[in-house]
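Just the one chain here, the form predicted alone, laid out as structure tokens.
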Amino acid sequence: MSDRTAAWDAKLYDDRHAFVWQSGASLVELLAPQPGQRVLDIGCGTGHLSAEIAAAGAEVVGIDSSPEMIDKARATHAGVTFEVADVREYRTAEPFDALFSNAVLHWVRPPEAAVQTMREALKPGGRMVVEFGGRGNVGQIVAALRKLQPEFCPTATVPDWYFPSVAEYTSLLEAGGLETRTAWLFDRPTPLKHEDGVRHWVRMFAPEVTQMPSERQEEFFARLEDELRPQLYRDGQWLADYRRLRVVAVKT
């Protein structure tokens, strides 16, 4: 979903960063959906929020730009359609009773398309319900990763992520055509699996930081636990400085 160019590991994705659609579930909850309702959900990874929401009896379609992705949805869903595609680009001919989304549209610039889409994609008066990285969000890991990058790795950059504002948001959809009926940003600091967990995050979600000589990683990787240990490492766990940006909004 997004210009990212490093392909996703879908196996180290639901064996380290299951939190990422665990954390969904209480999405699905305000998506209420209903038996016969069409749903798309948008940046669907590897299909398991996909699936909750079949299970209500709803027509799932999930997309995602990731093939790897996508086949570890297909092969594990059964009775789902998956789709790849890019947010930007997806078209259909039918449109849906609503739209979901979770922990995607930070990776998606530039953002007014994804918006476009979004109120295509929609009957009228159909809703949309999302949740990705607000302002401030992972604002600790950022700041390290940028610190470290000219010495460690200086021609890649840390990922442009998207993290607006309610206001910046809210505005973007009302331009668009979606009318915001709640919108909050909340924190949620997240715990990481295992004692290396940041280094996990970060060769899952910034794979380009990484791209040095391999006798200087664990250099990095020391030096970034080092900068992160007092905000981030508590009773002997990491946590990722989530903030998360929701919103429920229907095409007007």
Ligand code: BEZ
The other form holds:
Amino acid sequence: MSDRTAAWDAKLYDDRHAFVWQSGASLVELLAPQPGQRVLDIGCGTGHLSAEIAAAGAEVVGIDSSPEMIDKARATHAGVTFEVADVREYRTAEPFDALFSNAVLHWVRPPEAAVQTMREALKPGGRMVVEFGGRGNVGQIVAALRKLQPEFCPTATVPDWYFPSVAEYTSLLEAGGLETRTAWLFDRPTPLKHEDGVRHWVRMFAPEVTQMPSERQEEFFARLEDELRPQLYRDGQWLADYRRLRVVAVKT
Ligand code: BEZ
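Let's see the other form, the form predicted together with this ligand, since the form predicted alone is already up.
What follows is the whole complex; the chain from before opens it.
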């Protein structure tokens, strides 16, 4: 699931953030891969969903910008080709029948570069099935980080994730020669395991805002949890305020 330049901790990602690929399983059903089809998995992370697509008999290539993720994917899933590649620059001589991407495209800027790659990687009539953070995704978490960052980590900036609306993203696809067949924007409150789930989420996905003297870390995270508890803590469990944009489109 990754396409950012910072190093990912592939083990931590699989241990504590397995929900990222687990929640992508229904997206594989929507893709409905067929035996013999060539499928590109963009931002494949540790390769769990690539392997699931391959299990349907498809020929899968998984790409990810993180060498750590690709090492783990190669070590875990035989029968799938994995490559370290930046989605903005990836090109292939052998176009694909279908493209798949789960929980990655919100890391990619400019989004037009990803759209161009997707168009060029698809055969005419080929389809793309993607899901990532849509407008308002992790809105409470972002608001709390923006509130605390100037006080605790003044030199950092909260990541500028790309969370478009349906209209914005489908217009971008259309301009890039990809015709939307269906698009949804929907809430998916996502349980974060353990009492320290919010801390882990922020350390994994927004580490730049945690760069502060160690003696201030405890105060920062306690204040962050205080900000978020009223909205995101229910029945002894943290729920991240995920909102997904899911799109099926075809290369015209
Ligand atoms: C997401 O999957 O929605 C997401 C993950 C990490 C950072 C921002 C958004």
